Structures are given as C-alpha cells and as structure tokens.
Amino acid sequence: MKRLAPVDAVIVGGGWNGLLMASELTRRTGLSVVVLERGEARKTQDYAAGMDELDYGIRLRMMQAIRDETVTLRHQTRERALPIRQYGSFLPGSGVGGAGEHWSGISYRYQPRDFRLLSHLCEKYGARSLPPDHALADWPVTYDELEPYYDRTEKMMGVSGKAGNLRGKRIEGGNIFEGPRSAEYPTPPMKSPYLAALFGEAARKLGYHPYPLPAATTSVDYTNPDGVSRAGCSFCGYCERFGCMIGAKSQPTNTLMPLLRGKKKFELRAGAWVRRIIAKDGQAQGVNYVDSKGEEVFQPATMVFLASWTLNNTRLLLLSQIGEPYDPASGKGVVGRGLTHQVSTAAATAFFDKPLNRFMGAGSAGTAIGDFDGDAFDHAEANFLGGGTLYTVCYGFRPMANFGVVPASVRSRWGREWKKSALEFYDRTGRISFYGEHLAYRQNYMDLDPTYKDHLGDPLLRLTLDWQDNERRMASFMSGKAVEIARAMGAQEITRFPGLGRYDTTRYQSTHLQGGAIMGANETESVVNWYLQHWRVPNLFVLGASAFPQNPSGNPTLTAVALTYRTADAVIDRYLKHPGTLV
C-alpha cells in the first residue's frame, strides 16, 4: 500500500458538507486540506451540453453506480435482507457536489420543537402517547443556537422565499408556522407557476396559509457574502436529477468550488474510494482508499472529517470498527441506530380540464402550507403524532418520466384509448405532495450485511426498516386534506394516495435518510456530540444528516449545512487551539 505525505485534514466526501468544511478550513487557517471524492469531477460548463432526460433522468447518470455498491433491505430482523438491484426509493449522488448537484433545492429550516422533540411530545401529549417502540431523542442543540447558522447558510446559497416569522412577528404570505428568523430571505420568492397558483388560491379559500417554497435557486441575479455571483432562474425544468446549466440552482460546484480553486494547500482527489478510517489509541490516523487507478493508498492526517451521504457515513464507521454497533435486542451500541426516512407521498393526483403548462418550472418552484406541520393543528382529530407539509411543486414535467398518468375513469392501461388519454392528460395533471415526519424506532437501524459484498469485497450496508402505524395514519390523514384542496382547485377527477403499506423500495420517496451516527448528550446514546465530534475519537468529525436523531418533516440539507458551519467555527476557533473533546 502506498503511503502519502501527511496532511492536516482529510475530508471524505465532496458534497455540501465536505466542500464547505474544506472551504472554511482553507480560507481561515493555514492547514493543508485534502478532499477525497469517489465519483468524477464536475463543473457548471459540463451541464450545458448534458440536458439529456434519458441519460440523467431515466438512467440516473449522476447517481452512485449500483453495480459497485448497493444496500440490502429487510423489514424485520427475522427476515433475510436482499440487495436493492435498482434505485427506487432514494437516489444517492456521486461525483463532486454529491446529491447537492442533482437536488431540487427545496430548503426548509426545522422548527424549534423539532430540536427537543422527545421532551416536547411528553410535555404536550404525555409519555403514554408515544409509540412503545420509539427511539426518540432530543437534539443537543437548539433552534436558537442554530438560527445564526441557518441565516449564514441561506445567504451563502442565495435561498429565495418569503419570511413568515421575522424576529417573532408573523407575516402573512410567508410560513407563519416557522421559527423566528433574524433576517428576510436573501432573494425574493420564485415566480409562481400556474398549478402552484391554483393550489395557493384554493388553500387560502379553505382558511389555510399558503407560502412560496423556500428554494436554493436564485429568483434574481445574486452575489453572496463570499463574492460568488449566480444568475437568476430561467425555469427550464431541468433541476431535479440534473445539474443547473446556468448556475441558478445552488450547488457545491458553483457555490463552494469557486472559493477553493487555486488554493495551494487544498487538493481535491476524484475517483478516490475510501474503504477504512484508521484509528489507534483513540485517535484517527488517516484513511485507506483505492485511487482512480485501482491502487491502495493510505493518507495520514491529523484530523479526519467524514462527510459522505448518511448511509455511507454509517457504513464507513462500521467497516472501520469505530464505535459499538447498535443491537436492537439489547438496546446497546450506537453506530447504526436511529434510521429514518422522510415520509414522502403523492398525497393526491388531480386531473383538470385545462392545460397547466407543466413543461415550465424549477425544482423548488411551488407553493406549500404549514397548517398541518408539527403541532400547528389540533391533534384531537388525528390519531398520530407529528405532521408535515402539503405542497405542489412545478419542477418541469419532462415527457419520459411523467407520461402515461391517467385518471381512474380511463379503464385501459395500454392500447389506443390509453394513448389518447395519456396525451390528453399529460399537461392537465397536477400533484399535491406531502413531506412528513418519521419518528425513530428501536427496530429501524443499519448494520453490515453478513452475506453480500461490494465490488471490493467489503460487506454491504443492511437496512432494517419499515413504516409503523403512526406514519401510516399520518399519511392517510394528509391524503384526505390534499383531496380537499384538489377539489377546491377545480379538479375534475382525483386519485388519492392509496396509503403506506410496507416500506417500498420501488417508489421514489426522497433521498432524505437520516441517522446511523446520531448526535446526543453522551456516548452511551449517541455517536457524536453537539459539534459532530466523535465521542471516542476526538479528531474525527462526522458531518451530515447521519447525525440527526430523527427526521422532522422538512428536507435536511439546510440543517446539515448549518450544523457544518457550526462545527467549522468550533474546530477553527477552539479545537485547533486546544485539541480534545469540545464541551
């Protein structure tokens, strides 16, 4: 194995969190920093000639190669897990920028109650209301502590939107149920496409409080505090599963890489497949990886930052035997605990008698309501805990992925009648979607599969995951509300979401999986502390949504990046001066 010269910091993963940490360390210190990304290098210019729906939208060019590595899944521990052979429920990104290149850009903050969820639910509903098999936990950081970092993240990304709670003052037109913000969004809301406008008008008539989706896509030309300028959105409809060809959608390659290019003490190595973090006597020594030529390499480092995707973070900790693996039978161990996946459904599909101009849009151009999120509504009529957001987003409905959806009144599913109806309804179909909370349960977790291995011979990650009654009842309740809104929108026919059954890998839900290396107040219940620092290996930091104790309703990216900013401040201002456990 080739041994390289030591560096001050090695970062595993070149997505939002890895490149942000690299940027902060490189610009604010004299440290030498190496980022290892197992996918290919990317830049905005590449996307201008690559807006190919078959290549990107269907064949999933920007995702991890499932032939090299996948995960196995079972619903319960008594079952044998089987490999996922085709991406369905989530789409892990690969290449520089990671999933931050192909994301839609919807950028929610979490609510204040989300950070103390266990305490909040016990206080409001009583401990007996909690599912008996829950594994809920309070976060060791509060909304108020994170709010300055939320603001910093939104300004870096140029998030567009409308404040609904500005320094405690509720503002109609924004999300009045959000936590207090210290500042308005950096850029105004995106233009509202026709379907989103219909949704907003109907919701308002029903007494709800619609607001524009917060979008990490600039609505106007914007220069962020780092001096990085980006164009306003052109609503081309190629956001989700694509990189933005003009740079309007905030991506690591167009927002963070400009700050890193040309830095003498920074190096980005693409094609570097990290296999192990090497630790000895309570200290990380560096990482082993296979380079783009297939050669085994050891990169020594004074600090290690694990910043890959949720599942990859957890798998690397397990493969490296850092921390005690979680055992659901005894409740002992921490690595792999707290697996959650955002509850995401097409709550109602509405069919109209007029065109909707669905070919125009952006990944986060839409309208939402927060009236059923968290505790914004009276749970007396509900038989579940939690809630979420109902919304419609007009991301640009491309023909290959979206053709063929017809109402139930069309009996044929092939042939002349189906083709005629599919053409008629292609631009007359709108979806009301739901993003919901997923509580943590003791029986949902990750470990290493004893049977299946990747292309290098390492065990695959095994997911033990299923929906529980709380989430099933929540999804059913929200579908009823979505149908109510669709009727108010003037829909001719409505197809209601049939409900959550078993966890299904064939239906895309979101790439928002959390847990596995959760944060907490002590090492017996968590992997990392409130600065994302490993309890037992203090020079190892684990960044990203793998640290989330459970899944609030909103998308996780904004919170993950805000936490990385907070960790960067703690490392630079405190850890480097006095290495050791941060308190």
Second form
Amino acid sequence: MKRLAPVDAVIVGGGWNGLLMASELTRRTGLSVVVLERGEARKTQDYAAGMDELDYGIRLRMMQAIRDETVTLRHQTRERALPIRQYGSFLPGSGVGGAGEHWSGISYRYQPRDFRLLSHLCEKYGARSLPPDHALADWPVTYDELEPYYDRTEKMMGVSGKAGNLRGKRIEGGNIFEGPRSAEYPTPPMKSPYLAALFGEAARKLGYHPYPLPAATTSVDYTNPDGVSRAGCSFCGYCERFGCMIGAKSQPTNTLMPLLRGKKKFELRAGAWVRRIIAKDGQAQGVNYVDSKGEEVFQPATMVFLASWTLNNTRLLLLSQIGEPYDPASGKGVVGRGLTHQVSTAAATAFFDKPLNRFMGAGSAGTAIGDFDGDAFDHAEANFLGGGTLYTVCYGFRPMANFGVVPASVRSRWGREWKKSALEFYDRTGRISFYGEHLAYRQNYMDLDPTYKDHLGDPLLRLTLDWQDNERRMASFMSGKAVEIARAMGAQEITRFPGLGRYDTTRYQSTHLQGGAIMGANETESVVNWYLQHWRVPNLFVLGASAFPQNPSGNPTLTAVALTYRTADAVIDRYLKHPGTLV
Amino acid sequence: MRRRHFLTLSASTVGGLLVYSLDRTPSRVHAQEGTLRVPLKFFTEEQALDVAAAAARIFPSDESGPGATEAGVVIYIDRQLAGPYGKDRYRYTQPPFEKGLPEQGYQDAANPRDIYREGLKPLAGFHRREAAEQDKILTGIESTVFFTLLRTHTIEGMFCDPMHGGNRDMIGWQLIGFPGPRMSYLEEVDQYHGRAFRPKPVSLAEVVGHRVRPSEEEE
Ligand SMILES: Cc1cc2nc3c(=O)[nH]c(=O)nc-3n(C[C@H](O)[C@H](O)[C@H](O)COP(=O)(O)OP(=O)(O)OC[C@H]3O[C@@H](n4cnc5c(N)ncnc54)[C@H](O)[C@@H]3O)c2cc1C
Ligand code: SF4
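Alongside the form predicted alone that was just displayed, please also present the structure of the form predicted in complex with its partner chain.
After this comes the whole thing, all chains and molecules, with the earlier chain placed first.
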C-alpha cells in the first residue's frame, strides 16, 4: 500500500456536504484539504450535450454505476435480502458535485416541531398514541439554532421563493405554516407553469394556502455572498437527473467549485474509492482508498470528514468497524440505526382537457400546500401521525418515461386503443404529488450483507426496510385530498395512488434516505453529537442526512447543508483551537 | 464472426404522412424518401422483421398517426441490444441469483440479449402472420419479462433522440408535440397557459451543433 504525505483534513465524498466543508476550511483556515471522490470530474460545459433522456434520464449516466456497487434489501429481518440489481426507488449520485449536480433543487426548511418530534407528539397526543415499535427521537438541535444556517444556505444557493413567516409575521402567498424566518428568500419565486398555476388556483378555492416551491433552480441572475454569480433558470426542463448547462440550478460545481479551483492547499482527487477509515485508540488516522489506476493508497490525515451520503456513510463506518453496529433484536448498538426514506407518491394523476406544455419546466418549479404538513391540520379525521406536503412540480416531463399513461377507463396497455388514448392525453396529464414524513422504527435499519459484495470484494450494505401502517394510512389519506384538488382543477378523470403496500424498490420515490449515523443526545443512542462529531472518535465528523434521527417530510438537502455550515463553524471556531470533543 | 444482416425498409413506410398534433391541426410529416438498407448489429434479418412486426402491433400505424414502423423502433432496439445495455452494463450482475419478491425487482441472470433471444424463439415467423393473429400471440405473452421489455423499448424507440436510431425524422416527437432538447422556454412558460406551444422539434445534435456520442457506442 502506498502511503502519502499527511494532510490536515481528508474529506470523503465530493457532493454538497463534502465540498462545502472543503470550501469553508480552505477559505477560512490555512489547512491542507483533500477531497476524495470516487466518481469523475465534471463541469458546467459538459452539460449541454447531456440533454438526452435515454442516456441521462433512463441509463442514468450521472449516477453511481450500479454494476460496481448496490445495496441489498429485505422487508423484515426473517427474510432474505436480495440486491437491488437495477436502480428504482432512489438514485445515488457520483462524481464531482455528487447528487447535487442532478438534483431537482426543491429546498424546504423543516418545521420547528420536526426538531423535537418525540416530545411534540407525546405532548400533543400522549406517548400511547405512538406506534409501539417506533424509534423516534428529538433532534439535539432546535429550529432556532439552525435558522441562521438555513439563511446562509439559502443565500449561498440563491433559493427562490416567498416567505410565509417573517420573524413571526404570517405572510399570505408564502408557506404560512413554516417556522419563523429571519429574512425573505434571496431571489423571487419561479414563474408558474400552467399546471402549477392551476394547482394554486384550485388550492386557494378550497381554502388552502398555496405557495411557490422553494427552488434552488434560481429564478433570476444572482450573485451570492461568496461572490459567485449564476444565470437565472430558463425552464429548459432537462433538470432532474441532468446537470444544468447554464449553471442556473445551484450545484456544487457551479456554486462551490469556483471558490476552490486553483487554491494551493486544496486538492480534489477524482476516481478515489475509499474503502476504510482507519482509527486507533479513539483517533482517526486517515483513510484507505483505491485510486483511479487501481492502486491501494493510505492517506493519513489529522481530521476525517465523511460526506459520502447516507448509505455510504453508514457502510463505511460498518466496514471500518467504528462504533457498535445496531442490533434490532436487543435495540443496542448505534451504527445503522434509524433508517428512514420518505413517503413519496403520485397522490393523484389527473387528466385534463387542455394542453399543459409539460416539457417546459424546472426541477423545482411548482406550487405546494403546507395545510397537511406536520400538525398544521386537525388529526381527528386522520388515523396516523404526522403529515407532509401536497404539491405539483413541473420538472419538465420527458416522453420516454411518461408516454403511455391513460385514464383507468382505457383497459389496454398496448395497441390501437391504448395508443390513441395515450396520444390524446400525453400533454394533458398532470400529477399531484405528496412528500410525507417517515417515522423511525426499531426494525428499519442497515447492516452489512452476509452474501453480496461490491466489485472490490467488500460486503454490500443491507437495508431492512418496510412501510408501516402510519405511512400507508397517510399515503391514502393524502391521495383523497389530492383527488379533491384535482377535481377543483377541472380534471376530467382522476387516478388515485393505489396504496403504499410494501416497500417497493422498483418505483422511483426519491433519493431522500436518512439515518444510519444519527445525531443524538448521548452515545448509547446515536453515532454523532449535535456537531456531527463522532462520539468516540472526536476527529471524525459524519456529514449529511445520515445524521437525521427521522425524516420530517420535506426534502433533506437544505437542512443537511445547513448542518454542515454549523459543523464548519464549530470546527473552525472551536475545535481547531482545542481539538477534542465539542460537547 | 457474425454474418452481416440488413433490414430493408421500403420508402412507402416513411414517406409524407398525415398526422394530427394535439391541438387537432393536421400536418404533413416530413420524412426521408427512398429505400433504406440498414445494417443490423444484433438481430438476424428474420428476428428484426419479427421485432418490427411486434412493435408495430404495440404502437401501430393507424388513423391516429404513424407508429413504430415509421419511427424505426427496431433499429433502436437492435442498437441497444448490441451495445452495453444489451450486455447488462447497467445492472448489478453478481451471483447468487435467487427468486425474489416483486418489490425486489428483476433478479434473473438473463441479460436483455438473452431475454430477446429466448423470447423471439416461439415468435418465429411472426411477421408473416395476420394482424389479428399477431395480437392474439402478443396477448398470450403479455405478462412475460420479454413482452414488458419489448413494450418499454417500443416507447423508447418512438421518443428517443434520433441519434439512438429510433424516432426517425423526429416523427415520434412531432406526434406528441414534444419539441426536443431546447435551451429555453423563459418567455413561454407562464404565457402558454391552456394553449399548446408547439415549436418544430430539434435534435440534440442540432442544438449543440455537433454529433454527440450515444451510450450504445460505448464499450
Ligand atoms: C434525481 C434526484 C433529485 C433530487 N432532488 C432533490 C430535491 O429536489 N431536493 C432535495 O433536497 N434533495 C434532492 N435530491 C437529493 C440530493 O441530491 C441529496 O440529498 C444531496 O445531493 C446529498 O448530498 P451529499 O453531499 O450528502 O451526498 P452526495 O451528493 O451523494 O455526494 C456523496 C459523494 O460521495 C461519493 N462517494 C460515495 N462513496 C464513496 C467512497 N467510498 N469513496 C469516495 N467517494 C465516495 C459519491 O460518489 C458522491 O459523489 C435529489 C436527488 C436525486 C438523485
Ligand atoms: S430547468 Fe432551469 S435550472 Fe433546470 S437545468 Fe434547465 S435552466 Fe437549469
């Protein structure tokens, strides 16, 4: 094994969280920083030639190559896990910028109650109302503590939107159910495509409070506080699963890399596949990786930041045998605990009599309502806890993935009748979608698979994951609400979401997986403290949504990045002066 | 070495067709004239004719407009199977292969090439049968992995960028009013509310001004 010269900080993963940590350390300290990214280098100029649905939307050219590594899945511990052999329910990113290159940019803040969910639900409904197998926990951070970092993240990304709660004052037109914000969004809301406008009108008519989706597909030309300028979005529609060819969508390569390029003490190594974090006597020593030429390398470092996304963070901790693996039978151990996804459904598919021009749009151009999020609504008629967001997003519908959807009255799926109907409705079909809270359960967790291996021979990560009644009931309740909205939008025919059933790896839901290295109040229940610092290995930090104790309905990235800013402050302002535990 | 196979497409299948756009205005689709002799990369000529005939039943050419035949869907499928997709480059293929639950997704060892080879065997001579008989045969295999793939690939071949061999002359895109990869709808996005915006489709090569290498040409 080749041993390299030591560096101050090694960062595993070059996505939003890894590159943000790199840019904070590089710009604010004199430390040497190396980012190890197993995918390839990328830049904005590559992306115009990437406007191809087959190669990017379907063959997934920007995603982690599944033939090298996947995960296995089973619904329950007594079942046998099998590998997810082709991508379906989520799409792990790879390459410089990570999933942040081909994300949609929908950028919610979580509600204040989400940060103290366990206490909140107990106060409101009593501990007995919780599912007996829950593994809920309060976050060790409050909304108020995170608010300044939310603000910083929105300004860095140039998030477009309209405030609904400015320092406690409710503002119509924004999301009136959100927590108090210290400032308005840095850029105005996106323009409204037709379907989003129809949704907004209908929701208002029904007495709800529609607001424009908060969008990192920035609406106008914008220069952020770091001095990085980006163009406004042009609604090309090649957004979700694609990199933005004009740099309008905030991506690590166009927002963070400009701050890092050419910096002497910063180095980004693409094609570096990290296999182990090496720790001894409660100190991380560095990492082992395989470089782009296939050579085994040891990179010694004074600090290690793991920023390889939820599943990879968890897997690397398990492979490196750092921390006790979680055991669902005894409830002991921490690594792998608290796996959550997100209840993400096409709540209603609506067929209209007018063309929608669905090809125009952006990953986060849309309208949402928060009236059914968290405890914004009366749960008397609901037989579940929590809630989520009903919304319509005009992300730019592509024909190969979307052609062929027909109303339920058409029985055939091929041939003359189907074709006629599919043509007629191709541009008249709109979706009302739902993003809902996924509670943590004792039995949903991650460990290493005993059978299947990656291309280097390391065990795959095994997910044990299924929906419980709380999610199933929530999904069907929200589908009912979506149908009412679709009717008010003037839909001719409406198809309801068929129901959640069991966790399905073949239906794309979202790439929003959380947990595995959760933060908490103490080391018996969590892997990291509230600065995402490892409880037992204080020079190891585990960044990203792996730290979320459970999923609070909205998309995770804004919150994950805000937490990374907070960790960066704690490291730079305090840890570097007195290395050791921060709490 | 594999013997060279060609598929001959007659001019009558590709010449000026009347189609109805979604706002119900008829227009003439401009397509190439003359006979095309296309080299096959994966199928034999017989297989190609059977696949073309099956795709034409899935997405027929009829009074609602052109279909799989005019779009050249079979060419698309042939190239996909010849390329990395056909060889399962986009799948985790390590053993053991075990039977799973539907929610665990496709678990067999057979790659798309194998699935087509096997699926086509009982269909030999399919292209020489009457349409009604063809429909009956396809109905009989509706629930197979092969048919599911064939249906998906037919839709893909209708609406892919023409660089992948299907959607010839952007006939599929013209049919559904999809304008192809365009850089901007900034002016139109909040103006065309409830009325169709249907600019003439453009291909990726036209938009970026050079040929783009499709995934099927990769190793
Ligand atoms: C299609 C799509 C749409 C999305 N839309 C939204 C949205 O609208 N809103 C939202 O909030 N979120 C969205 N997301 C999720 C969002 O992209 C992620 O939450 C976010 O990008 C995660 O950032 P990260 O830095 O934690 O991880 P990633 O971006 O995944 O970066 C991790 C990096 O680590 C690298 N890596 C992993 N393992 C190793 C290893 N062993 N060695 C070296 N490198 C390694 C990976 O290659 C990757 O580049 C979307 C995701 C997808 C795929
Ligand atoms: S829709 Fe907007 S943000 Fe998305 S890729 Fe196109 S121009 Fe960029």
